[in-house]
Every structure is written in C-alpha cells, then in structure tokens.
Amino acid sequence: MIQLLLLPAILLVGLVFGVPLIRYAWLSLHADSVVTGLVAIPNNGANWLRLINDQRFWQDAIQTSRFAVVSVGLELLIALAIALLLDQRWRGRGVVRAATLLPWALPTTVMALGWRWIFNTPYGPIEQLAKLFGLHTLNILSNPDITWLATVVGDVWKTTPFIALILLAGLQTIPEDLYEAFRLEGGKPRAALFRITLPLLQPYVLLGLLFRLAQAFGVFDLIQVMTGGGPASSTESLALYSYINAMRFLDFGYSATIMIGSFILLLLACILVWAIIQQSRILKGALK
C-alpha cells in the first residue's frame, strides 16, 4: 500500500531527473558540435578519453570540491548554532525565525550581485573600510588566491538558513522529557548537547549535509555572477565549465560528458560521506 502511495512521487522524480540524465549519458557517447553540424554522431567514447586527459576538468573538480567542502562545513557549524538559538523560548523568536529565512528566499543572482558589489574594487564597502584604516587595496575579486573565499562567503550567507531550518525541525522532534531526566541525574547543559542533542540530530545533519553537498558541487549561478569563473579560471566550477562548452563553443557532446563526469564524482563523494558516517556509528556502538 505504501509503495502505491509513493509511486506518483517516484515517477515524478524519474521524469524530472532520470530522463535528462539518460539523455546526457547518451549524448556523452556522441560528437555533437558545430563540426558535426550540431548532429549527434557516435564517436566511440572519444569524449570520455578527452575528459580523462582534460587538465582543466580536473582543476575545476578540485576547485569545486574545495568550494563545496569549505562552504558546507561552515554552513553546518553556523546552522547548528542558529538552530539551537531558535529552539529556545524567548520573546520575538517567531520574528527572528522568519527573518533568518530571508537570505535563503532571495534569488541567488540578486544575492550574488550584492556580494560582487560588496567585494568590488575600489568602490565596495570592504575596500572603503580598508582605505579608512589605511590598508592597501585588497583586490579581493582579482586575486586568484582569495577570490574563491569570497564565493564561499556568499554561499554560506545564502544557504545557511536552509540547513538551520532542517536542524531546527530535528530539534523539535527531541522529547523534552529526555532533558528533564538528564538534569535530574545531575547532567549539565553542555553534556546534554553531546549526549542527547547531537546523537539524536544525526539523521537531520546527514540529510542537510547530502542536500547541500549536492547543491554546492553543482554551483553555477553564484560563480557566474560573482566572478565569471575568474580570475584566470581560479573559481570556475564544473557546472560553469560545462556551460562554457555548450553555450560558448557549441560542443554539446563534450558538455554532456562533463556533466555526467561531475555526477559520477558527486555520487562517489556522497557514498564516501555516507560510509564514513555509518562507520562512525558502528565504532561508537562498539565502544559502548
């Protein structure tokens, strides 16, 4: 009975995600560019051989992974603090909860334009503050070593409320009786955080982690608006590289190969994260 109720959702997910994925996989085995007259012609896996030897693809994979790991890690820590704060009872909590969601509700393009202005040289507020304190020009969006950190800041500000909402929902499911019993046994609030809250919150942390890891690994609009992949391709993501091949070079076959390659890397990353979390649970169980 439950399977029948889930069938419409499964069919919808298959239609929205499965059909394009199959299309991209098929196109990755064909040459489809201006050279072929935009006609898909089988090329015996030449796209994949090109991908394996494409240094730019692997550089973008490293940059995308770095962006995803740092931004999602910071988001989890900040979101946990926000969720714990919003779970407490205090006056005006409802208003603050609504205001916390505003960054997430804003369109990414609008938000990215705002951050590009904030980091702008020489007119942005950060550069103006640097001048005020007598510091040298920072050139944040022109320095390959630090520009990616600016994109991380923009992403953390935008998507932390999403994870905070998931963790807050998890906190609402933890019975208050557990904390009362823990206090009666002489437990301290800090100990309750590590003995009750975080263990029971693990499924929600995993959910938020996997969701955000997938979104961060596929980042496109934030990078495109803030930096355009520059300077010197130092912030270029895999999604942006695929877009450039498709829309600038009209090489749709290789663009599809990049997308499928990115999907495989993301799938492996999610499996690795899942395996690490499961292994940690097994170790904790054995220690107990």
Contents of the next structure:
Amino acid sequence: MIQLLLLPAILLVGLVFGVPLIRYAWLSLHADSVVTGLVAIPNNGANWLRLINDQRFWQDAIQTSRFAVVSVGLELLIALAIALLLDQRWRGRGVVRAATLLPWALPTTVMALGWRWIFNTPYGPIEQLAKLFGLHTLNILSNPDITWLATVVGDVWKTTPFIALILLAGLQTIPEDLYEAFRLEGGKPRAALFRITLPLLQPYVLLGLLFRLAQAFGVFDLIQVMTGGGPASSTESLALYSYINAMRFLDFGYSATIMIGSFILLLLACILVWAIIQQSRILKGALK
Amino acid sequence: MSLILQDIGRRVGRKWILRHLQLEVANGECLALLGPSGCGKSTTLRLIAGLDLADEGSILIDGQDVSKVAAVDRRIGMVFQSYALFPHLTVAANLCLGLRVRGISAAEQQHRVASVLALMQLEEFADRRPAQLSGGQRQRVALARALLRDPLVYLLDEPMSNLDAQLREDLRPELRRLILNGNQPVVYVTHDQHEAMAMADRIAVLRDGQLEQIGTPQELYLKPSTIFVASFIGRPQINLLPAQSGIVTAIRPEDVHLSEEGISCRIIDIEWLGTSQLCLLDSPKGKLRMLCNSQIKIPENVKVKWSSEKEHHFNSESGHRIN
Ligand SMILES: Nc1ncnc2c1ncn2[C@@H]1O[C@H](COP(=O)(O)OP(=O)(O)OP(=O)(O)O)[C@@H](O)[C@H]1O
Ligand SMILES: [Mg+2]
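Switching conditions: you have the form predicted alone, so give me the form predicted in complex with its partner chain.
Time for the whole complex; same chain goes first.
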C-alpha cells in the first residue's frame, strides 16, 4: 500500500494546519471574551454578522490585498532580474549570490526595526537626504497616504531573495543546449528570453506567486514592528487586526472570525489567480 | 571544398583540448568524426557551429572565413546529441520557431513546416510535445529542424546514441537519404565505428584532441597509420604481438587461419558469433584472437598461420606505421 507511506505527512499537515483551522472555525461560532468570562458560548453566527458589517475589517482587507499585490508584483520583477543576472557566469558571482540571500536570513523584526529607523522623522537617513536636497520633511511613517509604501519597501527588500532563489533554481533546470539550438536557428538573446526562458520559467513564477501571495496576505510582524498598523490604521493588516482583537480586547471569538474570514478571502484570491493563469494558457493555446 | 578547418585549436584555461586540426569536407560529402569519449568530437562541432570560438586557426565555409562570424549568422543545421527540442512547444511550433525568428512570412512558415512534416512522416505528431514522442520520433523532429534551416553545413552530434541498436540500423538508410542527398558538407560525430563506416565517405579518427588519421573506411581498415587506429577500427580487435627490436607486429583476427604448417596453439575460449566464431588462443607469441567460420569444429590444440602480407608493422616508440 503506497498510500500508507503518505500517512505520516498527511497526519503532520493535518495536525499543523487542520487542527488550528477547525478549532478557529469552531471558535468563530462562539462568543468567547472577557464578557463571557473567557468561556466559549455558542452565539448563532453573531460574530459573522458583525464581521460582514465591520468597516474596519473590509478596510483592512483592502489594505492587506493592496500590500500583498504590490509587494509580490515588485518582488517578482526584481527577483527575475536578479535571477537572470545570477544565472550568468561572471567573476564574483558566488559572493553576490550569497549576499543576495542575506535579507532573507535576517529576522523580520530586526530588519523591520532597521527600516523604521531608516524612515524615521526627523533623524532617519531618508529624511536627512531629503533635507540635503532641500525638500520638506516627508513624514513617511506618519502620513496615512504613503506609509503603506514604506512597508512595501521593507517587504520587498526582505523577500525578493526568496523568489530570486526559486527562479534561479528554475533557470538552472533549463538545459544550455536549448539556447544553443536557438542561436543556431538565428535567434537573438532577447528573443531567447521571451521564447524559451520565460515560458519554461512559468511554473516557478506561479509557485513563487502563490506562495508569496499567501504569505504577504498574512503579514504581521513587519507591520507590527514598523508601524504598529498606523497611522490611523492605514497599514493595518488582517492578521494584525485579529491580533489586536485577541490580545488587546481579549475577544477571542471575534479574533478567530477575522482569521477564518481572511482565510476564506485568501483562498478565493488564490483560486482567482489560478483561474486567470489557466485561462491565459488556454488563450495562448487557442492562438497557436 | 566547402568546409575547411585550417589548423584549428581550442584551449580551456591553459590546456589545449583540440590542436592542429586540419580537415576538408567537400559538398555532399559525409565525414565521420570518430574517437573515444573526451577526444574532442563535440568540441570540433561546436567550433564549426560557432557555439565556441577557436583559439587558433580558421574555419572556411564555401571559401569564406567564418572564424569570427557569430553562430546566429553561420547557417548551420545541427542535430544535438540530446536533440535540444523546446519542451514547451509542440512539434509544429518547434519547427516554426526558427523560421519565425528569421522573419519568414506566416504563409511561408506554414508551407515549409507542412512539407518537412510530410517528408519526415511526422504529420500525426504535429500537435504533440517532445515529451510525448519516442526517441526515434524526437530524432526525426531534430533532423526536420536542421533541414528547415536550409544550412550550408550539416553537423550531427551522435544523432543515434539515444536509440536502441535495432532502431539505429533501421534509421541509417533514412538518414543517409535525407542528409547525404543534399549538396552540403556533413560532419557526423559518433563513437560507433560501424555507424561511421555505414554513414560516412571518409572517417577522421581523433585522439586526445589531435587528428590521428583521416581516410576512407577501407584505408583506415587496410592501412591504419598508427597502433591506436589499428586497434580502434575493426572488430574483433586487432592482435598486437609483443614488440621485437622496436617493432610491433599486428594482425587482424580475420587474417589468422588454421593451417597444418602453422604455429601450435591451445584454445582458451570460443565465442560463437553466428556466422563466425572468435577463438582465443594461447600461442608462443602470446594470446591471439582468430576469427573463423562457425561451421569448423575446433579441436583443443590447433595450428594457425597468417600471410606476412597481412601483417601491419608499427614503431613501438611512436606508434606510427612502418612500410
Ligand atoms: N568547457 C570545458 N571546460 C573544460 N574542459 C572541457 C570543456 N569542454 C570540453 N572539455 C574537455 O575537452 C575534451 C573533449 O571534450 P568533447 O566534449 O569534445 O569530447 P567528445 O569527443 O565529444 O566526447 P563524448 O564522446 O563523450 O561526447 C574532454 O576531455 C573534456 O573534458
Ligand atoms: Mg560529445
């Protein structure tokens, strides 16, 4: 029975993901807060009704999606450029490849503190630079319109290496002789990028995309340390909102509802991305 | 002469992996590059194709020096050992790609691809991906792609090495018909001497990046110019007798025969090969291989001889032939 061999993996995944998920889903159908004396009492979906009418939840959902889409999009582009560069042979490549990984190896809280300092008003280097060029104070971390972009910068800096690594691994699976055959066919290097590299890299891009999208959608530590969700909740992510409900308001029932709610949103988003990719593949096939 | 290599060499770091290679291949001629693994066969093809540049010497195609011309512009039709088909494209798209990047009109693309698919009997596979083809079918696609290139020179790097023995034999006539019918020089790399003899007009034997001998299959078989060529060409392998006063005598197993006036030997082993049998003998001159008709009943002790005209003599120091 070959399936039997999968049992430990299934059990482990079930334990790590399934149990908390079921527990949270169960909790979301109960009132469980200081008011109830931290005892779970069934409340007939009152949490869910509250969620649907919760302005702050939807605002956070939009903010989280915006953050995730923009950071992952930027990360993919930059990572692709880095991976293509690291795939070429040049002197000192090994050192650069190792250096590229450094941001990924740094704990998020540490690097988030670093970024908070970089964007600090008035002492951070960005403000100092702005002053040098005679600009006004930028107030990056206290302007609700632009603070989220600062968190995007932090996230891009931190996780681009991860995608670059996935793409680099993908690039290295492409046999060299495909490029040589293409050259003999009269193909120029730029054409090779679009006709060979990118199509063959597609599964790796998809992998990075889905993986990172899910991760960025659950962003917590970076936001917590860099901005604490502010100013005026403008950078608050769903995970942070859930955390605030549990840890500040001690409302575990509603916190669980937010978690499960954002899980459902993420699932829908992933299905959407998947469908779009499938669709584009079908489109391409039809054009052939 | 249409493809000429003048004293070309290729260096990796400080080591020459190919040196002083001098070859000429006429239009419509097939030259086989033969040699053991790592002797520089693929390197030679890559230099001709322009995938690598020669560190010395020059390459002429149709009288033009292309040594400095980029691979993109050399008009070479090459079949790679791995076939190098684009895995994400169908057979038809694989064949189309080159035409497209060379800016040939869509109608012309359609027409040419359709006719080469018909020629290679690949029509029913046009919409399949390479992964969905057998080794022989992939090879035909790779060949079709080379044909579509309308090349000045054909280069084939062990085009049969991924196929089983039966398929190789079946494909040889087809390959000959398709490629050798053309009016281009063909360079055919193989490490299988039977294939080389079957396919090529002339064979160049390489060893450690140097040309050992070049000639027709008959010349190589009848007058090998070095010990290396003598033992490389012809199966079962030639007998090398122990050197005497600086001279190595070699005799082919098929030239050794039973005779009452010969030297007495003891049979060690007999391999039955169908129409012939290969006898391993223990003789006063050392171990000998003898190839004889399989009808003959071989006793334990035999007497064998050969005519001295059939002997090859080599200088034991240099390995060169002495006439
Ligand atoms: N890029 C390279 N760097 C270092 N050595 C190389 C390189 N390319 C080839 N060589 C060396 O050059 C020699 C010839 O290689 P080549 O690939 O031409 O052999 P070949 O005759 O095609 O062998 P095979 O029958 O195994 O394909 C080998 O010893 C190989 O190790
Ligand atoms: Mg080779």
